[in-house]
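Here you get one chain, nothing else, as structure tokens; it is the form predicted alone.
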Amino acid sequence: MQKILDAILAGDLASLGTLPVPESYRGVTVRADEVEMFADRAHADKDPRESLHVDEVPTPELGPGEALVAVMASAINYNTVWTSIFEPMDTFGFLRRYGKTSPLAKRHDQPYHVVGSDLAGVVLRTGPGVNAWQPGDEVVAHCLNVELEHPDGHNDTMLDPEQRIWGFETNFGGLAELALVKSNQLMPKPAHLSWEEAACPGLVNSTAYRQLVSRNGAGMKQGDTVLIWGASGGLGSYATQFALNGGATPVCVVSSQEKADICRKMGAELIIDRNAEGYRFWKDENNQDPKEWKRFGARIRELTGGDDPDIVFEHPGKETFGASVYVARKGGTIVTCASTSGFMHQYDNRYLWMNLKNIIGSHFANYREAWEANRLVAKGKIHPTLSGVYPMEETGQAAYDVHRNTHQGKVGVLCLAPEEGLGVRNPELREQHLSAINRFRGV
């Protein structure tokens, strides 16, 4: 592994195809024999620092249409948090089911799960049938793992019945020194970004693009008013950029003045600090408060000059969904993914059906959507929202920060990269956008 790293650091990428692939590598794992470790704890008390381990694991066999990537950096997403606390279920069920689909997929059914759904790195090997990529290519990876043996996936690959999220519903993810991906997960690494900066947009940037911009999501257009929950967070920070970049008006909902300031740095002007303004959408565990929905809607109109949101960008879920359905304009769209505050949504259907509103479910992105989202990053139109970086040995702490929502934007993890700031190939473009690249740093 050290020879591979030395070659990458020296810029000798052409030699990578001739260097031997290690028989094992270090990866961040959860273990099947620990899935009950948090059984008696409340959600908030489950600690990823106890369940995430850095283990030496065997290098998987490379199959047709696949690539083995030396991972320089990765990032934390909520799916890694869910994996680490075994909620809403442990991920070993995903691996078992996948393992039953083919002899090659059986590789993924292990008593350990190497996690992580983002990476930036360098291709080491490609399997039979891979022609678009070769050893030495600098890449990022999106997290759609899809078989495409069924007709349902050929209009939109997210509809394929064998669609999975790599590193969550498959093994050999990106929080590791090596990662196994399908070749159609690969995209060019943005040349003006460092490894850790390039690693952080993947999952959330692609998800926000489909959810907000794509025809498969809300189909945002110029002039739309877009309500964005958690507008300084991992998903919301990209949704805010897409809204501003696409001629829409974001109304950014945040939970602190510090987060409001980040939104202003991105260029947003209409901001609601829901903690400072005291919104409490639930009276108790079982009952919501429609008066708070109405107060919230009135505040949105006050900021917009009387406009209700054309689009509500939803991902908190249970806590906010009733309010989201209420405040969307007549004929408007609530587009939803993730549900970080709970999966069981409740809303008053009168406000949906009588006002002809739409609810759209959105899940990650297809290859084309991910490619377009990455292309905008590479052009300097959309910027990474990296706030902090941990070494791989401290991935548990990084996941803990995301679990407790003490982070901003995205939290990165160095894998093979020995330090931050490496991997920049276009310093001229970087200099043009340096303040935007760094606006989340240290917040």
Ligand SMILES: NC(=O)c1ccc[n+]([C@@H]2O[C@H](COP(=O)([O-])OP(=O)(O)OC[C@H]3O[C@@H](n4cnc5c(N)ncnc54)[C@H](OP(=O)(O)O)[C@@H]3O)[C@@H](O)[C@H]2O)c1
The other form holds:
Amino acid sequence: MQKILDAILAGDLASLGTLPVPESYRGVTVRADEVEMFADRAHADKDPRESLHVDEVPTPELGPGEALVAVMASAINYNTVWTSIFEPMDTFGFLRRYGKTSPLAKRHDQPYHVVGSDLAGVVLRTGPGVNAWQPGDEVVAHCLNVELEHPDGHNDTMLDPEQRIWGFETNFGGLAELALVKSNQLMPKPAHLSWEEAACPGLVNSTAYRQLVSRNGAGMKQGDTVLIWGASGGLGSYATQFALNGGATPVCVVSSQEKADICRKMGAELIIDRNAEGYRFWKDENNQDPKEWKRFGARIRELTGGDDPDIVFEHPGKETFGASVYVARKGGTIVTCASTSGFMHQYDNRYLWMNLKNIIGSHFANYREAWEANRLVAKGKIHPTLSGVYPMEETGQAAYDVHRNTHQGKVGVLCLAPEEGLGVRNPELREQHLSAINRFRGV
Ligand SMILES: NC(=O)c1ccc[n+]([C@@H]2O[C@H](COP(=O)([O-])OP(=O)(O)OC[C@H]3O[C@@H](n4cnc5c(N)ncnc54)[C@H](OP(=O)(O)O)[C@@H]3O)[C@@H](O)[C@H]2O)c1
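Okay, that was the form predicted alone. Show me the form predicted in complex with the named molecule next.
First the chain shown before, then all remaining chains and molecules of the complex.
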């Protein structure tokens, strides 16, 4: 592994195809024999620092259409939090089911799960049938793992029945020294970014792009008012940038002044601090409080000069969904990709049907959408929202920060990269955008 790293650090990328691939590597895992470890604990007390390990695991055999990547850096996504606390179920069920689909997929069914759905690194090997990528290519990987043997996926690969999220529903993820991906997950690494900066947008940037911008999602247009929950978080920090770039007006919801300040730094002007304003959408466990929806809606109108949101960018789920449906404008769209606070949503359907609103489900992104989202990063039009970086050994702490919602934007992880700041190939472009690239740093 050291020889591979030395070659990458020396810029000797041409030699990578000839250097031997190690038989094993270090990766961040959860273990199948530990899935019950938090059985008697409340959600908030389940601690990723106890369940995420750095283990030496065998390097998987490379199959057709695949690539083995030396991972320089990765990032924490909320799916790694879910994996590490074994909620809503442990991920070994995904690996078992995938393993049953083919002899090649059987490799994924292991008593350990190497997690992680983002990476920036260098291609080491490609399998039979891969022509578009070569050893030595500097890449990022999006997390759509798709088989495409069925007709359903051929208009939109997210609709393939064998669609999985790499490093969550498949093994050999990106929080590791090596990762196994399908070659159609690869995209060029933005040249003006360091490894850890390049690794952090992937999953959330692509998801926010489909959810908000793509015609498969809300199809945002200039002039739209967009209510964005968690506007300084992983998804929200990209949704806010897309709204501003696309001529829309974001109304950013956050939970502290610090987070409000970051939204202002991104260029947003309309911000709601949900903590300071004390919204309580639920009176008790079973009943919501429509008066609070109204108070929230009135506040949005006060900020926008009377406009209701054309689009509500949803992901908190149970806690906010009733309010989201209520505040969307007549004919407006609530677009959802998650349910962090609970997946059994309750809303007053009268506001939906009488006002001809739409609810759209959105999940990750197809290759084209992920490519478009990455292209915007590479052009310096969308910027990484990296706030802090941990070494791979401290991935548990990084995931803990995200679980406790004490982080901002994205939290990065160094895998093979020995330090931050390496891998920049276009310093001129970087210089033009330096303050935007560093906007979230150390907040
Ligand atoms: N379907 C997909 O493809 C996909 C892709 C990415 C993520 N996700 C899911 O989307 C969710 C968010 O991911 P993320 O990366 O953005 O996470 P994140 O970095 O933790 O950001 C989420 C933000 O939502 C806000 N929030 C959390 N709980 C809330 C609540 N009860 N009410 C209102 N706001 C709340 C928080 O902001 P404030 O505290 O500042 O309000 C938080 O910063 C997760 O459940 C994740 O699994 C799904």
